[in-house]
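Shown here is one chain on its own, the form predicted on its own, set out as structure tokens.
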Amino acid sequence: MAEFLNTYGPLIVSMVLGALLGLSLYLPLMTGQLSLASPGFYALGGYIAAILSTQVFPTNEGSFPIPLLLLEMLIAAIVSGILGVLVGIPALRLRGIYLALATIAFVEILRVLSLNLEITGGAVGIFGIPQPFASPIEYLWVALPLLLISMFLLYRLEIIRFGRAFVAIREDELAAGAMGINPTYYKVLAFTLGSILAGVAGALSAHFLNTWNARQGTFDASIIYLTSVLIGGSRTFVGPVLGGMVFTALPEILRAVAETPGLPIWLAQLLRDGRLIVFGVLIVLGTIFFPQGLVTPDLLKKIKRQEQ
């Protein structure tokens, strides 16, 4: 068991972090908004943690204090939430593909800024981020409770008034407005909650990866997280969790398949380096055969009835 955890511990933690990022993208989708801004807030949270841990918080030789890690996550949540409101109010006046383009532009603006600012380390990034845990698998002590709490809150959100307002806006914004629901308020709220979750995940990821640079928040990451939500299911929070875990592990699975003896060289190269092509194909196939994703509310109700 110890050997298994040492070998696959980093992948398990990465899958939990991928599930958190899937949930951060799912929150705006609850109101029908196709936002791809999560990687930008993820990168922002990571830079906040990297800068604070290496330049602000003095530490002795050894492990980084866990209370300081939690403080960094709190600061990342606050900053991401404020920026989420500032970006969400003007951006969420757009819809559909126009909103997606605006949020992609936001991610690119943050990436270019991180490449040119001295405090972020430029293109090189920030290295030597101190570690609060002795081994990668120990990050589950923070990442797993964070995921479970997020899932519980989303479960509660889907059955209270706020969640029903989100769904009403997603199904028909004009009808929701006619019933007294303020679409702008709820769309900005969902966008901000997703921003906070992405920022917190980024702060934890910076320590987990031990280095942080502009490659952490890119358009490629937006496509990967969107794929995880669309294939996993965008109608219930279980879908993004499943999709985020699967699509985080998928590159490692493809890499292992690419090393199969006797596999054609071109196919091995595609599996090893062409993951975005594979993800694009999965998006096309998923939208055709599973328009609501693999996990749907009806499927969950059916499973629940069978258990009873």
Given for the second form:
Amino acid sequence: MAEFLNTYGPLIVSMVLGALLGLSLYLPLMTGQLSLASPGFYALGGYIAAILSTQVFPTNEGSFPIPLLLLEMLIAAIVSGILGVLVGIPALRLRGIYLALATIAFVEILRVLSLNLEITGGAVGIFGIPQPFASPIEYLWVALPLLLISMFLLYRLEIIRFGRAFVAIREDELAAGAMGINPTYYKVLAFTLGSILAGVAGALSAHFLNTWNARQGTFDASIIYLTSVLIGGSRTFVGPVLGGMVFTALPEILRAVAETPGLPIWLAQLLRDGRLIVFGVLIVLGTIFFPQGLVTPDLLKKIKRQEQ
Amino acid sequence: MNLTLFIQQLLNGLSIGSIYAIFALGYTLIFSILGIINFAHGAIFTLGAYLTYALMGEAFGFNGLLANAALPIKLPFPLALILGSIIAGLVGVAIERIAFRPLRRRGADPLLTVVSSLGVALIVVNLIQYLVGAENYTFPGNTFGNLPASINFGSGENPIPIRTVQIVIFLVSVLVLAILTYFINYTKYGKAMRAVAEDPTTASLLGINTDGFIVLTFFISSFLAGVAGTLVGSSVSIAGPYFGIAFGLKGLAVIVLGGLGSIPGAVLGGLLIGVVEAFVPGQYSAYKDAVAFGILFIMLLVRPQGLLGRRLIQKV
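Could you switch over to the form predicted in complex with its partner chain, since the one displayed so far is the form predicted on its own?
Zooming out: every chain and molecule, the one shown earlier first.
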């Protein structure tokens, strides 16, 4: 068991973080809005944690105090939330593709800033972020409760008034508006909640990965997390959680598959080095054949019925 | 800033801006017909540059599957540019077939089409990387034949040298823009294309082959991306398979500035962003890439329909 945890500990924690990022993209999608900003807020949260823990908080010998880690996550949440509102309002007053465009601009501006500012360490990034835990797997003490609480809140959200309003806007924004739902308010709310979640996940990731740089929140990352949500399922929170976990583990899975004996060399090589090509194919096939993703509300209902 | 430097920077800006313009026109054509943004456009831009490079008979590096491979033909630059862009256009047609048409047939959410185009972008870019590696490729020194490296636009004692490449780029872009404007405004096909953009259902009732014109639009759009990619690649270098993605994102700022779906808007937006970027002072040049996105944000705040766009009125 100990050996298993040592080998797969980092992967398990990454999968939990992947699920959190999946959820952060799922929130704006609940209102039918495509956001590509999650990796941006993730990067931002990471920089906040990295800067605070290496430059602001006193670093004594031994492990980094956990209350300070939680404080960093709280600060990351507040900053991400404020920025989420600022980015969300201009883009979400408008209907259509504008949120995707605004979030792309946001991610790019953040990337250029983090590459050039002194405080973010430029292209090199920030090194030696102090560790609150002795081994990677122990990060689950923070990551897993965070995921479970988020999942529980989303589960609740889907059945209360707020969540219903989100879905109404996704189905028909005009009709929802006519029913007395303020679309801009709810769209900004959903987007901001997603931003907060991504920022918090980023703050935790910075400690987990030990270094942080401008490669953390790129356009590529946006597409990969979007894939995980869409393939997993964008109609219930279970989809993004499963999708985020599976897609985080997918490089490892592909590597394992590539090592199966008897596989043609070109195929093994494609699986090893052409991971992103496979992702792209999955996105195109997924949108054409599974527009609601693999985990749909109908599927969950079916499973529930069988259990009874 | 003295006058020489001013004119130089202005011409530099117009040169890069004219590439932004033809590139953004590709986005605009598809947006005006389908109401979606084709995120694979930046990937086609990359593809066009690599195709032209390959058609000129240049060899690829030792990374990737096609290590050290080179085509047996050595086409001169203008021919390679045209042929490479035509192939890029055909790839665009294939993309329409595979990733757009099935969704359109089903009347799917436009969001899904956007996502599908993101998937295509990921495939194209990484396939290029897989085949020829991620290194920089520079077009050969004699790409533009025996033209001098720069041309003096000032007088003898007050020289204003401009790189020849910049002038070639500007002239090619203007030529492409002129042909396209003529085609869209003054030919039967252009008129039909505008009709499809205005209202596909009515257009098809009037006997216009809507699907055919959507294919044509994808061809022209991807052709333009191929030309733009080649021009940028030949003036600087092909900075790896991802260079089109960054350029593609900037193209989004151009169309938001000009107005989504507006053809003159795309041209104006492209030239404006090119010139603004050229006048970013040297000590802030690292932030140059953020300027276009800052402009995008400001436009969303003050004038979301863009400089020349129509205000969209949602009808129920």
